[in-house]
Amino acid sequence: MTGNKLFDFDKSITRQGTGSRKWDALQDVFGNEEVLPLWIADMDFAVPDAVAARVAERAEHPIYAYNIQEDTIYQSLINWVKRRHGWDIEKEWILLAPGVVPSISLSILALSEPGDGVIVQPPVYPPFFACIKDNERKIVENPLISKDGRYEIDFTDLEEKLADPANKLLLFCSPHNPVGRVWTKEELTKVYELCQKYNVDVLSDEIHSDLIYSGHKHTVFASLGKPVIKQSITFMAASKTFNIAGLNFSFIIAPCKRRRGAIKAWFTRLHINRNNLFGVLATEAAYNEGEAWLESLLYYLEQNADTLVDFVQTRLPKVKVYKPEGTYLAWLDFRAYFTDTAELETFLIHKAKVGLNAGKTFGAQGAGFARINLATQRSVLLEALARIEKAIQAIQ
């Protein structure tokens, strides 16, 4: 992987007065408007300068009504599976949507019903508890494992899981966020064979899939079985990829045809019939002419991944952190330092004064950890494990 000198990513952006929620919201969110924010999953990097001129291509004329939706938004999607990940989808598999977490609630609404069991694998994404106590489901926990600097899932257990008949779905996440796996394709054909076994449903989050590391490759969990995998819905969107998150737009590609009519059944029932005009035309610009924004990006992404790791190891040995393969997250664990969640969170907030998403809220394992966001410049990122590394120092 190289870089690209086209491409600064070093440039500091002000991002204050925005109406950035990553920024103009730490009061709200931390009690504490001096901390330097590394929390949300978005970027502080520009667009790729193609999406930036759609936009504002559009934008120039002065009516923002409703939009159609053309056949060239469902080809970008499927010449960017094809290239990225070597997956061949049909366009009457997908489905335009506001988002991935209003797609798998949508598609949990649609695929079980009030009372059944949806398995996922903590510490994970705290939306996925969100959307399955909100429809009325049970959450049930198959709990990953950490095993020499890295998590792996616990197949005797998501088996025990899978086979109980109370539980319809798996909620998965891959990459993994926040631990930042990219999962193996021999670790997805034993999940894959075993949802088949216990005839359980996956929906598949794969929001992060075009944002991996050397020496990692991503697999579409759909794409395993030939034909296609049937029982399995993929969640996917350019807003990770490409920092455009607030545009609001994503995709659902549900192969079997029963399934997807059953989740258009919860879009009509919803009026969500509707997308971001912007959100399209960034996504197209995105998938049809970012590809070397994109390779650039994660050559200066991973070099951010190195440089945690290096400061960590060599500067705050008692933290454990998980390099990421994937993602641009990244998992700490203080838990040589503080073994109180609220503890870890006051010194966080108020002695190191820089803003990390809470390790409790992605499950009870969670506890003592929190989740960095890499993506921003590597200066501010240094600045932010200084704060870390003087706060420590003054409590030892």
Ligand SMILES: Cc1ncc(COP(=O)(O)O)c(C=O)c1O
Contents of the next structure:
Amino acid sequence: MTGNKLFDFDKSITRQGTGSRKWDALQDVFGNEEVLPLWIADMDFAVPDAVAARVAERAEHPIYAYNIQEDTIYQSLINWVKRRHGWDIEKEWILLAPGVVPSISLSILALSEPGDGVIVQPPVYPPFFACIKDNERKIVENPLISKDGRYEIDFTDLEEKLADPANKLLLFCSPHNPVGRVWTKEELTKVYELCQKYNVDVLSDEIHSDLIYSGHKHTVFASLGKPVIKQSITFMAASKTFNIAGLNFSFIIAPCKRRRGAIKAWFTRLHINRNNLFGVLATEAAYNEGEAWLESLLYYLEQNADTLVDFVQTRLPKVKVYKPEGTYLAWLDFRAYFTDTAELETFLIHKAKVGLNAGKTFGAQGAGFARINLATQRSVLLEALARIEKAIQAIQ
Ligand SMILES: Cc1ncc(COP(=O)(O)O)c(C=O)c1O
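Return the structure block for the form predicted together with the named molecule; the form predicted alone was the one displayed.
Starting with the chain above, the whole complex follows.
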């Protein structure tokens, strides 16, 4: 990984006044305008120049009406998945979609029946619970276990849940938000073998798969089997990687014709058959021309993760930090100070004045925890940590 200074991630860019959910909704979200926001998963960094230029160039033409789907986007997706993840995919496996969460929801509808169990591994990305519940399926928990400073899958419990014929799907987060694990090939193989054994389909949310730190390697779940795992649906997007989530574009990779057909039928039924013009162009530009920017971003983010760990260990030693192996999110355990989640929230929002994601939203296992977003200027991260340190000193 290169540490070049070609891209300046330290440069501060004011986001207030741009309709940013992270920065412009502080009163709504936290009830306090003064919090420094390090919560929702987007970044305080400018997109690669090539992405901004492609969007601006198209925006120059003042008609943004119905567009056709140029074939070039498929080639960009195929090349990216091959280059970054070593996985050969075919055009016909790909379904273009507005976002990963709606795609997960539609896939649940397509591949299970009301009342069926869908397994999740909390603490986990909150919409996973909603996608299951809102579609009248049953949330079945296979909680992760914290061991030696990192989270692991409880395979004994997972096997029990998979063995129950009422449970039809595993909704898998890889890499895992919020605990930051990049699952190893061995772990993935175990999950694969168990799902094979009990004939459970896997919905593998790999939206964070481009955000991997040194010493770790992402393996696409579906690529584990030869030639490919037909029981797995993969969800990907350039939205987290290149900070273009507002452009609403993602893609599903479904190698199995029957399962792909079932998902497609739900898109048809709901008449979701167009893609955001700018989302497609931005993704294409990012995947074709954004790789050097991404390498530089990863270097910067990893230094932020190191900064966080160092600060917490030296200046907030009773707080426990899980260093992310991937994703720009980190999981903090405040239970040495707060067992009551409401007290922790009041402390963070009104005493420390930092806006983090409350741990309890990631499942009951998150009580006493918070998620911090590292994708900001290092100075902002340090300011947030200093605020937490000062507020902790005041309660000791
Ligand atoms: C695991 C995971 N899946 C999906 C999403 C959001 O996907 P989308 O905005 O495409 O619906 C996020 C955003 O934070 C995420 O962390």
